[in-house]
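First, one chain by itself in structure tokens, the form predicted alone.
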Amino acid sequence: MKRYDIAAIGELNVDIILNGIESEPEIGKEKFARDMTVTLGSSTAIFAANAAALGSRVCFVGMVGRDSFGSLVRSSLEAKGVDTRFLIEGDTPTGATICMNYGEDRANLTYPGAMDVMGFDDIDPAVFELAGHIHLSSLFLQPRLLQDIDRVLDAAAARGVTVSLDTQWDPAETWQLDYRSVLPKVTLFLPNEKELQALTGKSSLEAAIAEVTPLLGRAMLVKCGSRGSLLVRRDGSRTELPAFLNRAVVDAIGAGDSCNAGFISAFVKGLPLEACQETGNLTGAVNTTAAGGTGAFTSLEHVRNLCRDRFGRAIQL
């Protein structure tokens, strides 16, 4: 029996969130914000924290600097029940994103820091022995990891470890990933519809699905926001599942990552793919009931109650 159900490999940064900003920044002028929050950021961290809250045994593989932000990242993950023994401390400072909120709009400025640095050689090989499943995310924010993706996937395959991948959006919009060679090595591919179209260069979702279906390891879950999700198996069969809609959305930050957390938590427990899909849709909806990517995931019991009371379903975890 493996020590961890899931090893999350990905980016780590701190979010510095500014609210109540009097006006947009201007060169040479100082502006004020009425409120500031400094918190754990990054999609992969949201996934790991919420998978741990759902009862999975999770460890994290990522790089931080030897600085106060790195300490905040470590303590925040540990507070969520994520094992941090595989965190790597390097000389490059911990990355940070300044999130400036202006009513309905937002402007972000990111310093990648250590996210730029971690590659395969930095990863403790014990991860591949101790984890039953590896989740990879945000490849385009991690150039060294993107460069080494085949080495990571080959190491997992050599030890019989299943793998899920959510590439996330490419800020440069160059999409330099050889998906034709990578996807056959991935057990579960978890893109959203826009990312799938951009990655394949196809003008329609149907064309993008047709492009990758023959390349799938086992299955793909396409996240379609308020329309739900589409499960596509390697043999081409599909299951479409509507979203569980929350009529009082607080925010949708991290909803896709929370969907991933539910889907993979169900998968590592051996549930059928259809049950994994329903679980992912539910946890994506649960995410919208509280602020931030992890606010709603205080415990498995709390999530169970939300699923029952708000969405009329029993979560299969």
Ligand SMILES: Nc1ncnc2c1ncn2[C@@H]1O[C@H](COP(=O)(O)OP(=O)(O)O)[C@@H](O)[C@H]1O
Contents of the next structure:
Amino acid sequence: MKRYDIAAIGELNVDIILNGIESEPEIGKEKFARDMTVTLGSSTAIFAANAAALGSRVCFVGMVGRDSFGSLVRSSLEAKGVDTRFLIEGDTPTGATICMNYGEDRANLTYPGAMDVMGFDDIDPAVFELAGHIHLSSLFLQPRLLQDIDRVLDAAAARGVTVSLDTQWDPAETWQLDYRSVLPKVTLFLPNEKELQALTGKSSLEAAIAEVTPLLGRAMLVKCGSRGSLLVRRDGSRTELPAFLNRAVVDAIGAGDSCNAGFISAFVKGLPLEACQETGNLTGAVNTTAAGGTGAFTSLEHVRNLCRDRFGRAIQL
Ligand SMILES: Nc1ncnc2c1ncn2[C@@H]1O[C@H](COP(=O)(O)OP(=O)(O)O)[C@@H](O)[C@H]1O
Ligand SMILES: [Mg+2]
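Right, the form predicted alone is done; let's see the coordinates for the form predicted together with the ligand.
Then the entire complex follows, led off by the chain already shown.
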């Protein structure tokens, strides 16, 4: 019996969100914003928080600085029920993103900080003993982890730990991941359609799927926004599942991470892949009913009620 269902390995940062800004920033001038929220950012944190809300036992492996933002990250994760014993405190400050909102548009400025420097040697090897599953995310925001990806995957394989991978978008758009050697060691690959095409350099989604199918560990879930998702198994068989369409989307921030949280929570419970896919589509849809990535995931009870009342489906968690 493992202590954790899921260890999430990923980036951590703080979002400083400014609203009601009088005009765009200009060098040499002082401008004012009406509102500010300082909150836990990072897509892997959204995944971890929501998987915990769905009832999975989750711990986080990530790096923060020895600073007040690091304390904010730690206490925010703990408040969401995520175990922080494997957080690493390093000499590099905790990363932060300043999000300047201008109506529907936004300008972001990110200091990556500690997420830039975490590599395999920083990770407590006990993680691979205590967790039954490892979820890796946001690889291109973590250059040292990306460099060490084979060591992480080999450590997981040596202990029979299953692995899911959501690379997320590469801001540099160079896609320096040798997917031919990496994907066979990944149990569940969780890209969205744009990322899958960019990673493989194929001009059509169909060609990208054909390229990676023989490389899959067990399966891939391709996330297709409001069109739902496509489950592809290693043997090439596919299941397409439309979204549980939400016609009153508040925002889609974190929908992919919430979909991952539902999919993986169902997987670690031993549910069949089709049930995992349905759970992922449901939790992706639930995500869009409230602001931000975690707003709708206040409790499993609340998520169950939303699935039944808004989407007419019983979630299998
Ligand atoms: N408007 C929506 N209504 C219902 N479900 C949605 C909507 N947008 C996204 N989803 C669900 O969330 C999943 C993940 O969202 P997606 O935007 O594809 O991920 P990513 O954020 O990684 O690009 C989708 O596969 C879908 O099931
Ligand atoms: Mg995503």
